[in-house]
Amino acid sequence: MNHQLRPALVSFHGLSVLTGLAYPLALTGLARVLFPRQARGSLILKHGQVIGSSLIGQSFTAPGDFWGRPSATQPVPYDGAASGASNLAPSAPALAEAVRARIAALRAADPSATGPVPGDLVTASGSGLDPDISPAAAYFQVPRVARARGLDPAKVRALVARQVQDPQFGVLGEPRVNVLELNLALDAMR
């Protein structure tokens, strides 16, 4: 029995060290060399302080800020520890009611916005943490943000246009706008 147990334990410990320690450490080191910003969480700094990550959304509710997608995380919005969708089917009455309430809130925040409300402003992403909105969702908010900040809407619209990121490699995904980065650029306009 000892003849069979010893090789099994040596293999188990050797593979545990290789796959549980050496491989993850090697990949982490390689990532830090090749992609240093991403390996550290794509953190965004302002005056030397971390204010967020370009990978996780934040809750913006002030009229002078661009708002992101609704967060599905509960009870705290954009809680990375509670990532997940609402699990409501497209046909669920609760989802339809939530969307109606979100549309009403957007209309109340800006009664002059008469066009169709972009879907990403009223539906959460699969993770509930999406930091990006569509260009249409950003442009939809320009009148409210410009009015609240006392800025020329044309200048705010031009700022949004500069913040639009193309699909990755030109083909993966859709054009998008990072809400935190857009609001930081808006703060810098003053």
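Everything numeric here is computed off the predicted structure, so don't read it as measured data. Superpose the two forms; the largest set of C-alphas matching within 1.5 Å is the rigid core. Numbering follows the first chain given and starts at 1. What changes on going to the form predicted together with its partner chain:
Superposition of the core reveals a Cα shift of less than 2 Å for residue 18 between these two forms.
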Given for the second form:
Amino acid sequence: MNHQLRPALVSFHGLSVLTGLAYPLALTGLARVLFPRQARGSLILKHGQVIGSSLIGQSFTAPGDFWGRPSATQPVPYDGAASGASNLAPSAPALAEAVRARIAALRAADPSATGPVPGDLVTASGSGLDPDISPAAAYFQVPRVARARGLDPAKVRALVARQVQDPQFGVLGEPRVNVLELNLALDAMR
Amino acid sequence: MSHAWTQNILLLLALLALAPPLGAFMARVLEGERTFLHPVLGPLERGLLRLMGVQPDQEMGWAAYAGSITLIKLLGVAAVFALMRTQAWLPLNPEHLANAPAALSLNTAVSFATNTNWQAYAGETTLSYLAQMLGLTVQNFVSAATGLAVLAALVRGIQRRSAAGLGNAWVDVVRSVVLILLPLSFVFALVLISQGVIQNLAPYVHTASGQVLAMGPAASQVAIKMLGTNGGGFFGANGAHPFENSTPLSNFLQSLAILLIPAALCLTYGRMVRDRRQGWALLAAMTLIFVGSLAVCTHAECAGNPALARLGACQVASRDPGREQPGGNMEGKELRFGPGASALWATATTAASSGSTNASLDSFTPLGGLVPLWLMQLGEVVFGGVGSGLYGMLMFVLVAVFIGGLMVGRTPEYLGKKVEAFEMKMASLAILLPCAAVLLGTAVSVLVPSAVASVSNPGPHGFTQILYAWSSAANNNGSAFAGLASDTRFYNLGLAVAMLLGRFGVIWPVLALAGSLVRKKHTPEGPGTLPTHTPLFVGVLVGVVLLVGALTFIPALALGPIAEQLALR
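Having looked at the form predicted alone, could you now put up the form predicted together with its partner chain?
Entire complex below, previous chain first.
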């Protein structure tokens, strides 16, 4: 075994330096030059302050804001430092209870919204940080948001339509609306 | 739903287009030939080997080969354990994370060294940037490289005649890292960063409204996590985290990366045994099982959860303007992926031994969750892990050849090598040890009250959580029904044992078998030889894989996901 020790130790340290230091550090440096915005987390700045990331959802609860998907992160929803899902089974009574309560809350906030509720608006995401909702989930909230802000619902609908992102290259993923960007655009409307 | 199928087909086409060139390239590397990367990376490879004092043509017998692989893995366990236990005192820890507890550190160290990447830890709350880079990223590379090396040794055992040596483990590991995994990862990481996967060493960002955003060198680790079928997330939410998997394109490419090297290795194999049809036959068998599994999972997840439909949640997919929504079972899934791309990932990650996730498998429909569970239990041979998938599948090939031989009453042979009692013993060991670990571990867990207490969902689903954990660990997958509170002494230590058994319990028999095959003379093909490149053989092989999996696990599956599916209304 002794004659194995030198190659073992040298290869281990050599590969560690190569793949554990040189590789990630070179990428970090290169990313800073080529994709500085993405590498730092696609941060959104306003008046020189970071107000969020376009990739990470935030918790919106005011009637005048579009709400994102329920988040299961602990201790607070949309905790960007502790991602996670609810991990509730499809058969779990706790899941059905949570969904029932969410649907009731949406209907209470807007008694005119009697149609079926888009599923993504009442189910928690995998990361707890989902930045998007479906276009259907955004349109569902238009009457409430318009009323709370005293805006013309048609204008709010048009704003949502402009914010819809199509599937990438037309085939990958789902059509979606970024909630933080939608609310920022809404703020800019008045 | 039709959109989900379009993505599935695109992925398969991309995979089958990229596998042949990559397979040819890897064959050149493993056979020590010059490649187009040698002008750049050749000096690095030769320099490392010179420092190690290794001559590329120094041959090793199977025992020396197995010893070297074991040694480098043990060093990996020690290094990750030490880094996690001391990270608070080391640099690159801007969040001042504390030293990790011993049981968790041991579990994580074993998990990464065995290419399992079971996530008892949550990256952003547990690990410093140094531990992620120098600990986990390194093991992502090295554990995948050892898989490639063991495969290369087995292939030499099959291909060489009346020889003794299986190649040199150190040379195979170094070449795999420097010439295959490192350049692929580097390019892939850059593409991921362009899509929004983060790569920095900055402290966590505090926004004006008080949200904290975890940061770190994610892309460099995610690239090899996906390409090396490792699967351990930089963040707790793994591939669901927007900083780890930011767009539908990054998701598609990561799904492809899971399967790319394992699929290409089939064709590498065909080239190395000088009969390319053999490689295509194996690829065909794997693809068949994969497509069937993918169809079931995609259908189940797109159909949604009947329990939620009753409450007034709309789960019908639509692409009509003004009503676009993904539909399906969206609990635990990211909107940008939807149920289709989530089902695709779940199938790929468990067919191969990646174990990464882009959605919560715990919240999959019972049938949708059965597919990943079952694919792991088949022994991770449908594409499987880098190297480990193919050497696992070759064990099933020997069983299939053996059964074929029994049918015609002749001594079975495979590619000119007689398959005898010793080979069958080793192949059976390699196939059955992980199965035994899964069933025994599950049985013990349901008898230990503290292990049952970790279950988070009631009914049959709770049993599935336990069964899934052992299936994942013993087959070195690493994905989880993550509701199971597995960061306990029982699971940290128990699953660590299962992971070790699942890795070494396969590697040692495989190498012993290679050592036996390599000494054998070449037997020329006769009229009684079962050709192993025909559609007939592909059918027999698929049958053997499914049969072993079915006979071993259907009783357990009936108590878990099948019971849950029947009860779900």
